[in-house]
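Form predicted alone, single chain, as structure tokens, below.
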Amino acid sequence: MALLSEVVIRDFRNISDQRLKFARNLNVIVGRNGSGKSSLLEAVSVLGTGKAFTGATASDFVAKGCQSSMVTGTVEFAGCRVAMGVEKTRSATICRVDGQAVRSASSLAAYMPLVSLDAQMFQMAANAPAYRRGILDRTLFHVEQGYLVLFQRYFRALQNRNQLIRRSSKDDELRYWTEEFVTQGEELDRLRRKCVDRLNANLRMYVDLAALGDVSLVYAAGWREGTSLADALRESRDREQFLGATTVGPHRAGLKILLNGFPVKQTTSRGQSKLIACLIAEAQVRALENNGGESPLILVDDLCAELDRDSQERSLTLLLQENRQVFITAIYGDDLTIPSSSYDVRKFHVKHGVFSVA
């Protein structure tokens, strides 16, 4: 399992200075709104991959008054020490681990595995199309073996495919990135039905536990079914050009979340919703087990708002597992059923940015 022994934040919204140790199976921060307990799942998320799970930029969270903002940590992963750390200015990000620069965020997630539940994870079914594709991006970075080298080549060929229709060039140089786009772009979309068909498995095991019915995850490439993806590109060739862009491919791939045949968004309250996040996500921390991976860490902001006690319950049962670290906000810290008298289990109260131990 990932483990985050310990954490530094300085001048991180309004968390100034603050040294936590946490525990090793479930942390509990509680506080009011706006006393900073938000913000520690956000800090812990930019040391996990250089950016927070809100989508705020360092504009956003860098303290008032000053010019950067530090997150440190010591993460045990894969039986080593590894001191981690992430300093954000206004216009640069610097990643390091043991105290060496590296190049990409991508090196930080590779010690430290982490699945987010906030706010756009509990409202996916009615976010962007983008949004639901990035929860098969982010499961494949940790489960394939080179998909971060994969994803780049075809975004680089779809950049680039797309500057040379706006330049309405027909040369060897189109011709070039036109077959690189299809090369990469089918195998992202064979990988990604490959994750959906290992989400919905691992989906199947928890329809009794969550009580809901049937959650499933159903893929659509972005082209014509029954189509090679050349094929569509060819069919959608004056479409294009009309709007200077490629209009088919991986890029426009849908993933719709359905609760017993029925989309989600038109047959779900939003404590449905909220739990059924909790069984996606519990289905992508079971794929990257079962892979052979180390057990990420799991940030949940706000469980109990929307969710009844059994609930509450259902998702905690769900996601704490003794080889796993939770980190879940929460108002009232009495809220929350822990399942087992067996786990480590470490209560932070927050005020003004302020933790103690409770």
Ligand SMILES: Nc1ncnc2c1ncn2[C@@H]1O[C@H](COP(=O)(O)OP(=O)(O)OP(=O)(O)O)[C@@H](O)[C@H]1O
The other form holds:
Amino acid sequence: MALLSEVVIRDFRNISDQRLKFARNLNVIVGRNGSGKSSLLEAVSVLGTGKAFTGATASDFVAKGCQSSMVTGTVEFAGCRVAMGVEKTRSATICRVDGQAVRSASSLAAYMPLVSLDAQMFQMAANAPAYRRGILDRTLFHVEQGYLVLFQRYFRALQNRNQLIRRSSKDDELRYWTEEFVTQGEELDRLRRKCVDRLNANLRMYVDLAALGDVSLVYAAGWREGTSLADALRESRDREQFLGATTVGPHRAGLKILLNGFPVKQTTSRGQSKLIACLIAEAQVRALENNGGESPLILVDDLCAELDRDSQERSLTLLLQENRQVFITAIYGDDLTIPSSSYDVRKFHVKHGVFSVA
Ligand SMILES: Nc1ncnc2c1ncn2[C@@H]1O[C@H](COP(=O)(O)OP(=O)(O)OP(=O)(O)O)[C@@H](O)[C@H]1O
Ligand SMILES: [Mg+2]
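Okay, that's the form predicted alone, but what's the structure of the form predicted in complex with the named molecule?
Below: every chain and molecule of the assembly, starting with the one above.
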């Protein structure tokens, strides 16, 4: 498992200078509204991905009045200790692993994979389709070598194709980018379907523990079922010329979440949606583990709100399995039920960006 044993955070939102040592399993961050709980999770997310999980940019999180934010950490990974660091100014990101600059932030994920559960994930059923598709892509970036390159090639072909359609081009260039679009698109589709199968198999394993009923994912490719992508493009030619954009393909794919056969959006309460999000995150984590990878860190922002004690315990049991390292935030941490006394647990209180071990 990847283990973040320590972080140092400087000038990140309201955290000016903090060094924190973490427990191997569960780290609970407790504090009032606006104290700095989510900021800590965001800082960890920046260390692991170069980005904040909420989508906040450096202009949002570099502390007011400062030029840059810095997050460094010690990660135990595959039996080695690795020093990682990310410095963010409003215009640049510098990532380092063991003192050496690494070119892209995606190299960080190789040392510290992480899965985040935040308000967006908890409302995933109501979110835009792109967010749910992203669940598959974020899993695949970790489990399929080369997925990032495939993904980038597909979107480059899509962009080029769209430009040529807008120019009403009918020449070799459009033919070239259409072929590239179809090749990368069909491969993307194949891998996403495989990912959905894996996640569904994982979801079935813990459905009893979540005590919700059957949760499953249904993927729709983004073009007519039973047709090749090349044929679907031919069928949509008039429409794409009218709209000036490619109207079929994996960028239009859908992912439905079903509870007992019904779409989650219409049938679940907020607490149930939260448990479903935990179950799906667990399925993602297990997909990484089954692929021979290290267990990722799991970040959960505001787990307890809307969950009764039983659901809190179930969700923590789900996420903590296999000795994973989990970080959760809570406004009140006193009534939290820790599923097993064998877990290494540390609770932090935070006030105005200053953390103390409870
Ligand atoms: N760039 C910034 N510079 C300084 N302070 C900031 C910056 N961005 C956000 N803050 C402040 O940091 C504080 C902590 O925010 P954070 O989102 O971590 O709170 P929280 O403990 O998660 O609260 P809640 O319980 O409401 O979710 C807030 O008061 C916020 O206004
Ligand atoms: Mg918060």
